[in-house]
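One chain comes next, on its own, written as structure tokens: the form predicted alone.
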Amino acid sequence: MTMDFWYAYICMGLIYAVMAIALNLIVGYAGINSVGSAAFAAIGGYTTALVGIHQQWPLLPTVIASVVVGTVVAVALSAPILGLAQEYVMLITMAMSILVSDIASSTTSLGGQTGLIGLPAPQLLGKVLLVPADFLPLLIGVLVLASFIAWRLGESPFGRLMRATRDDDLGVRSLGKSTLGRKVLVFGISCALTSAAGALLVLYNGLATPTLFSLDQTLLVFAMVVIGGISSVPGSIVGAFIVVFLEPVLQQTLAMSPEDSAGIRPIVFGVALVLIVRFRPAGIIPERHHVPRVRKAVTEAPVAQPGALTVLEAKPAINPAEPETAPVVVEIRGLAKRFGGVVAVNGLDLKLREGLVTALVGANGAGKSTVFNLITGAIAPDEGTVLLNGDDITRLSPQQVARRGMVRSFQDLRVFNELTPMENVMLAGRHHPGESAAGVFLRPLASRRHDRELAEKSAEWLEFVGLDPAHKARARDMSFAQQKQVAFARVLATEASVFLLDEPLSGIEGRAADDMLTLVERVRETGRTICVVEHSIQAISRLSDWAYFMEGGSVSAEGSIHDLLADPRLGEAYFGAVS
């Protein structure tokens, strides 16, 4: 076979590599289940064809116009849908791919089933691009640019934030970080690259037809991403070339005709995908994890060592013997929430005072965790008011509440499973220039400097809870007790003034539980306001300065935990329910 034959497949590999990188950016890094690659490639391709036929613009302005059109459509589509559940995003983008293909097939001005043919040969720098070798410099240049954009975004603090959003959107928002705007941005960038690839595909083939942009093409690009590696730019390129070159390799090695190789290719894809998912689910080139270097690391748990909380600014101590004299930081008035006919919270009133540990106790189903969801914005209340330092935060989002200085932990941990402990804790840092796309590209030095400083602080937090900052395992591979430590370190690293701890001892016991109690006591020494939901009476007795007893979604009594449980009715209500 001639060199032109191989050049043709190289060109196709370069174009599909751009598509794979774009899809990996949105599916791999951001965790957005979009099936709209074919649609946006078609938008870019048909825009290029129409401009080429009717306007005859030069090549670069034509491609830029295609990218602009694709980006505008992407932003307009993504803004209202990316806040929905991922299954709806998948269905909507799939429907869009089918719709775009049907419109192209049935619209006369777009060539119908035949498509737009007879496009003028593109020119670049005065040279007419006629054979595959002529396209190579252009396609290589576009691939390099696409790789740089995706690599800078994906392997930066912005990418770290997007990978965390992929793992747990609410967990990211509870740290004070917005997610929807960043999702829309990544979706727009991904679709811009896909539109550029679609434009190049049309220019290379000299025509725009519905078959070039069918839903099958999206599935083909998905196969490239899975084979190459999720959240891996080099993996996308490798996966694209493996898939594209499968056909000529089958023809050469098995002496197959093009028709036979096209028929057997889906079978080979299926087998390859099964083997990849079974034996190497991360792909040929897996996702990269970066653990910043720190000046020191520990290997034994140095829990509650003197001076371990130097990164958390201390506040004046409050006398716990007089809890009702401490300033009110959080005040809840008449809070109520119903789920259908179930009353979860019913006219709740309580106060959290500065420098004290306040406990919410009561039987299972009393509404304690729901209270945390309501006051942090995870769930909107039906009635009532929540005041933080005198300001009404009732209708604020979780990220807005966290920015105001109130941060929570979760009963179900919500660690970012695919990130390392260091990456988990670093996400709690505020005002990171590298967590915006503009900062990634326009302020790279400031971003790196801030990341180094943040890594040092995060190392101190990990050491404080008893973990090695250089631990390279992903959070999902750690023990449950270690995950608890990571989650607690992440909450503390926000340096908030109010910490809401939802069952910090659940799932741990023995020394691990005792160490966690010691950590909470050390945080209280800094004057932070703490509210704890916990079933362990021993833990509550050790920690709490004041307690509220909840029954049926409202407070039925308040005082010291010893006074509350000395009441026979409350003791029976609590111990009878948890026994």
Given for the second form:
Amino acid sequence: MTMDFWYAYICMGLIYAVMAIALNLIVGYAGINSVGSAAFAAIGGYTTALVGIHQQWPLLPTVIASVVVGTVVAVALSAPILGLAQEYVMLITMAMSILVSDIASSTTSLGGQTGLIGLPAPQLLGKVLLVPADFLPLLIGVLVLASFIAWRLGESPFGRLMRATRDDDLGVRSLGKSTLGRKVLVFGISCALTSAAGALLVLYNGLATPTLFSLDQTLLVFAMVVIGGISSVPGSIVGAFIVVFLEPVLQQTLAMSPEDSAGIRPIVFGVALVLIVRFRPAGIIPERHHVPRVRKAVTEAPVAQPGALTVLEAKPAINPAEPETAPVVVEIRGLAKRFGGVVAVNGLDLKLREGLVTALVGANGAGKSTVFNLITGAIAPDEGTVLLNGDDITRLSPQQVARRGMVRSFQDLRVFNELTPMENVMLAGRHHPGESAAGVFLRPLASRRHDRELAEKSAEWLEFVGLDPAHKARARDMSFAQQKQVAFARVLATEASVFLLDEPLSGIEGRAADDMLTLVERVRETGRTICVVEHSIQAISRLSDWAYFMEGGSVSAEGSIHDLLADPRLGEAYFGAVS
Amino acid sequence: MDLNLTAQLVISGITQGATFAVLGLGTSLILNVANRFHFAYAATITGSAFAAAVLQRDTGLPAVVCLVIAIAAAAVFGALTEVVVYRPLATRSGANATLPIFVSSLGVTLAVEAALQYYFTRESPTVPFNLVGDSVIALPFGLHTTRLDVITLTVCGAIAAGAVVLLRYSRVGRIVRAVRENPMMASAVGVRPQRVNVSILFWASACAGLIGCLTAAKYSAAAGMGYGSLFSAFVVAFVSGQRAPGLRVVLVGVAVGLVQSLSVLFIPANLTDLVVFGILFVYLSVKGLSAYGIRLPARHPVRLTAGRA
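What would the structure be for the form predicted in complex with the partner chain, rather than the form predicted alone?
Once more the chain from above appears, this time first in line as the rest of the complex follows.
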């Protein structure tokens, strides 16, 4: 067995590692389930072949041209659907994989079934690349570059934001961050790397054929990512080499013919995919990422009970005895929303006044949470107007509403499960240079400095809600009450002027519930405007300065909670329904 | 335009559309009721085609017997995939099960397609399946069809009609719709969603098996043949909509078949999938506009009546 035999497989391993890293960027970090690897590689690969045959450009311009063409085509075809549910992305990328192979095999100018063969051997720095060993420096260089790009993106604040987006897109947008542009960017970077890998595959093999880029190849790249470990750059490299090297190992150990080993390989990895997802979903090298450290002085502060609120700038207090005199911050006029035949919100009028806690009460199904969804842009209303500080925000997106200073919490928490409490809270920070791809590569020092400052501030927020900032567990491993604290700290860390709290006490009781009420009271003391949806009348009585009673999607009464509950009809409507 | 050719393409399109309708109904139920992105549907189609063709080649059994065995095998394969592969992942991952189930489905597809290719296409890339021969039936105005196409249209039409009626008017249909709307609430009133999911995978896979065999009878069994059918089935299911009634799915299936068939008038026959892709791309792009903050005007302006809740 000559060294060239092994060099050949090493070269294939290096090329497929680039493809696996590219796929991992979108599946692992961005949560975009694309099945288009082979299609994007084919675009790059066939471009290389056509340029090689017809233009005979040097290697570098050829690869660059292939990357540009592959990226532009892939992004143009995928960008319109990246904001939709994952099933659509799977479908459109699957379609691309099938079609690109079909087009290649039925187009004469692309060589049809035979493909484009007889490409001239590429040259690098004056040296003609003829045997596998000649390709090694080039392929290693490209893999190092791809790994660096993926590692920098993945381990940066940008990567943190993408992982949060993967966990919960709306959760990120409700903190004032755009997600779609970043998804398209990551998708574009991934397509560029995949196109480069496709170009190298064609250059290395000296031909471009439909079978080189069939849908089965995409499935094998998926196997590399899952076996190595989703969201793990080293995992992608290991996974690629395992998949590629099974073939020669079968030939050497079981004396299989090359045809047999090539035929058996996808069967083995198909079964391996099923077993790994079932029994070791994290893969061989599980996802690990850098968790920002905080100063020791901060972490030694007492925890497990609400701390002092020193991080939120205080505003002049409002006299709750005269709530109707406080300035209106949020005004809702004639808001309406219908889902099919169900009227969820029906001509709702409501005002939130500065520095006060306003409660929305009513039986289940009265439309309280839908109101939050409508005024924060999560759902578009059918009719009505929402004004924030006098500006019309009715048609704004959740991130635009949050950036204007109105932030909500969710009844179902929506913490980012794969991130630590600290990372969850850090995502609320604004204007982070490291959350843009350009900032990651062009302003690394500024990004690191900002991240340190943000970590320290986030530590204070965690202490305020009674959590240990040095907590290293991921949010998914924390108790429900702790997750609730993380979610609350994250909302407060936006430093918004209006907070909408959706059932802050649901699922917690006793001391945890009492602590949560104390936290809300302390936030009110800073002069923030708060609107709270809550079923506990005791909690509403303790917190609210003003209350709206909702029935059938509209407000049927307003006043102090004591006045409302003194009305026998409202009392019956509320308690009758909840009991 | 050659009217005779156009009419001939309409006949082919309706036949093709009937198969898309059946596959689309199965895919729609699997996607929207069982909540599985069942990529392995492609492997079911290819597997049943090979099962029928290889059985006939190696055992000499009558074609109908091979067909029935292949359909039964496809149905069992679908149900087993649900019970052994998908259900444990759905139980463990809950709302985050999309990716694990999808990846598992890719794994099943990769293994089955590769195994079929490895074991059955060594001597020849395709294995023919002779179901009813290739006898041609003459129609008025110089048109024609084949006996196989008539059988395909009749069987698929009957299945589609039966499924539409069953889903719309029977107790089974109510159970399926209940699980689609809210599995937890359905289980509270005695429905067992897990059993419904297995049944859906069983019957949808049986239909896929039938289509696989009919396709093999027309073109021979070949590795990867299920991908194209799967793609068309997904397009029908997605374009029909998440809560589409069965009749709409069937109509969309027939429409896609017709458009694909008639596109031969304008583009090469082997690129007709491009037309389906075009339909899908335009549909999804329009749908995706809202993600960029571009909202299309509502087709039916909403008027709310006070007090109507």
